[in-house]
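One chain comes next, on its own, written out as structure tokens in the form predicted alone.
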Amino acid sequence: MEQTLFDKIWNDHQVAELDDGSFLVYIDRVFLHERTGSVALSSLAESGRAVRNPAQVFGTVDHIIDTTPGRSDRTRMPGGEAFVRAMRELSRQAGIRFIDIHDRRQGISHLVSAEQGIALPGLTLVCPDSHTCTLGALGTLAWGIGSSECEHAMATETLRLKKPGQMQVRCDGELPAGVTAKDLALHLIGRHSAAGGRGFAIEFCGSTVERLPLAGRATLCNMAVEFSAFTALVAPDEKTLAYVEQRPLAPAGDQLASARQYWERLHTDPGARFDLQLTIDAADVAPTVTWGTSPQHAVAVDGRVPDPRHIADEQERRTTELAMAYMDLAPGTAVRDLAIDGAFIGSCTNSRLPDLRAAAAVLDGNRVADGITAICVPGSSAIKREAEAEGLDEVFRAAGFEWRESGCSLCFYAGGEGFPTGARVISSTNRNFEGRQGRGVRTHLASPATVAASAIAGRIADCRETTARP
């Protein structure tokens, strides 16, 4: 019977199929990070429960850790401290891996996952982490859980799941220039709405796909759980596997020859069916942001704000009213006339060597606007390294861009660090709900190259329009 990719990794980590419909299944990885990965040891051992196979758990410090050069433990959530410090004690003795702030491996969950080979294609991994799909760019059937998911797969490795239905997202042609997969996301849920995901797991194919680079496919998967998809997932080909193959706890020897064979057939089979399938024309997506307090809320880059007058749902209507009212919005307003406060650079979403390259082609030869607040945070010390053997960290600061530590950083307000109550950011993260980096701060969310471009405008800009000066 032709099987999709999703079927494939599924039916082989199946257990048992249980009374009520839903499913046994087997985890082959579990990472956690100090803001909930403590939490999840803790209650894990007052439970009297141990890890059942400790070598298979791994934890790392990203969420709440100061990013600052010259940090320690500390963090700008009070409190904060006392999480990483449980996380590292907890871990030893729990007997995980765990990769402390200093360790050269540190760096953002699912980046230090990718990194290192703990996500091989074909693997199951969950992480207390909602982005945790962005190892599917690997072809890992990746997702978030909660902390008492957390414990369980810890103790059993096992999880009881609903088996969700699937999707097929089909983009085809070649991504006009300046355009990337954040664009491409974004363009996506947009088009379709926040929700237009919910209850799938999506796998990401056609000439697009294949022709982006893993950097960019992580992003895609990424951004599926702003989809409000279950998990996503990209087919590995050999782009994958030369990556994978020399990642640190990647097979090696005969078990690399056995796992190549099993990575090949990781596919979907023609004739496979899927319960949805979108399409999208590569040459219909142009750079494009956020205007409001949804990713949904997408538009071009030269689009404008939307008239609620002209939604004719009362829901939506009311929905983009309260949004336009947060973002201090009138309808019509041109994105592009937006004068902005702070830009980031950073988190799981676009902070991989590709995006920082993009953003600092951009930057190169130009300064950042007078009164913007620029922020650079690659997302972990292995690409911070590698970033700096180029010299991009010196475009960045040329231009007045901090230049930051790894971690989830200005991603989230919820580790302490806003930018400024009612400052308009543009960002390339994943999230720009109310509050999200600060008290009443406005997020529109971008690629790298349009953040660079709009830093150097103080508004946003079309990175299209922007070019190294001499």
Contents of the next structure:
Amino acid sequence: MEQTLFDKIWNDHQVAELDDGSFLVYIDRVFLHERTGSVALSSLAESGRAVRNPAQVFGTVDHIIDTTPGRSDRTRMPGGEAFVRAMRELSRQAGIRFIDIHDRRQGISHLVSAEQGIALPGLTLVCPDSHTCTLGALGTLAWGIGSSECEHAMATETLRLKKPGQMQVRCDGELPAGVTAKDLALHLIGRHSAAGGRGFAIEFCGSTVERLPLAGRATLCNMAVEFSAFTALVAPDEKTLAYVEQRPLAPAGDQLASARQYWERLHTDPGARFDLQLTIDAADVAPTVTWGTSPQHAVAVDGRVPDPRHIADEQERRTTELAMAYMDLAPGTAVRDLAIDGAFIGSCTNSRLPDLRAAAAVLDGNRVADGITAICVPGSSAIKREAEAEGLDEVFRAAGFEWRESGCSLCFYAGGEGFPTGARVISSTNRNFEGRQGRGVRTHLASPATVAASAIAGRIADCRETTARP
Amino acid sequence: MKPLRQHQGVAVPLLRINIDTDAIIPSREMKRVSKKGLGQGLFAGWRYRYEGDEKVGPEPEFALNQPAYAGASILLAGANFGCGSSREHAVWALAEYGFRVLVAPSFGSIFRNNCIRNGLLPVTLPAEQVETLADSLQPDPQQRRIKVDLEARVIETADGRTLEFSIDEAARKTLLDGLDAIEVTLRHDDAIQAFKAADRQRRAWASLWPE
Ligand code: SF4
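Given the form predicted alone above, I would also like to look at the protein as it appears in the form predicted together with its partner chain.
Time for the whole complex; same chain goes first.
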């Protein structure tokens, strides 16, 4: 029978079908970070259970560590040090591989998993972090779980799951100039709502997706959780295999040959069934920005804040009004040209090398507008080194951006650092929730190029109209 | 885990959609490597008044701070409740505050799993029915308590209306018996070991060995 990519991976991990209709699914890799992984490890130890297969469990520090140069265990979050130290100590006790703060491999969990070859096509990987779905870009079946489920995965090497539905999102054609995977993701969520993918494992496919670099696919899969999907996948192709084969933890020798054979069958068979199919024409996607407090509040950069009077559903209307009040925006306001106070480039959504290059291309020879706080945080220490080797750090600095050490940083205000209360910020991250980047901070989500263009203009700008001045 | 069969309590409505886990427990409220001490931080952004970053007292407008809803243990919410981050702290905070049942048209999927793992019952009902429940609380939510029966899968309002709900068997069983999920899974350990042995043949490349 014709199978989808998801079916193939799922079937090879199904340990048992349980009498309540759920499945026991084998988990190949577990990744932890100091914020929630520390809690899972400590709770597991307290319950007297061990990590069953420590060789498959990894951890790092990214969420609350400081990202300013010269950092130490000390974080800006009161008590944050305790998480960093607990993670280090509990990892040692559990015998898992831990990538510490000054390790060359340190970075945001989902980037480290990819860079180190912890995530590979066809594996299952879980992490107590919702953006674990990012790794679907490599054809890894990866998803976010809670701390208790994480304990379960470590203690049993399995998880109990209901089988999700399957959705195919097909995008064909060439993205217009200045339009990126981020815009595509926001466009999708804006059109089909933040709950549009609920209960589904999504496969992104079509010529647009095939053409995307792995970084773009990662951005797309990363945003799947903002679409409420269980997770997302992109079928591995030559681009993927060329990348994963170079990773430190990739199989070698004969093992690599058999892995390759296995990976080459990881695609959806023609005629396989999906529960739901959506299509997007790449030509319809414009640089996209959010105006509100849900990723579904997305409009083209020349679009406007809606008028709640035109929303029929009462709860939807009330929620929209609350979002507008929080964002301090009147109905019908044009998004473009809203004055901003801050700009942030970073996070597991958009902090890979191509993202930094795209922003640098806009920034080159320009200056950030007066009074704007502009910060760039590369997603991993490896990316930071590569960017510096290309001189990108110089471009960012010359334009007036801060250039930092890698981590989650201002993506979520956990290191205790946020933008000032009430600030309006344009950000390459994934969540514009209330308070996400600081108390009362108003976040507008956008692509790195749009963030860069807006930082220069001091207002939300169309990146297609900003020219570099080399 | 405490089993949950029937529960009766004061309900509080928070009928907006997409209430995310950052709103349920802001990251700055997650202060220790622990599942405890989170109840105070529940809905902190809405529940307190601030001067700068300092809390200066309760926000009287917020439902949980109103005497009518004191001691609430049932939360009525809008669609997609608990969307966003995977932080289980959101569930620990709700549970520590005293919530045992959440009713909404839909839930964030990681959040929903976390609820079940922690003995918190997520009931899915259409938005109109959630509104019906909210209306049934007035004029005195303290008197007009709601009754939830997980065995019979019904909710009963103080004015005598009953609403049926459905829930998957796996979740229902876990909640009714207060089961420890790891223990239940380890009953299948033979199957896990057999799977691993076969898998090592089929996908030898996927195994990692200790350093
Ligand atoms: S960068 Fe932001 S979204 Fe990504 S893992 Fe870190 S905190 Fe979460």
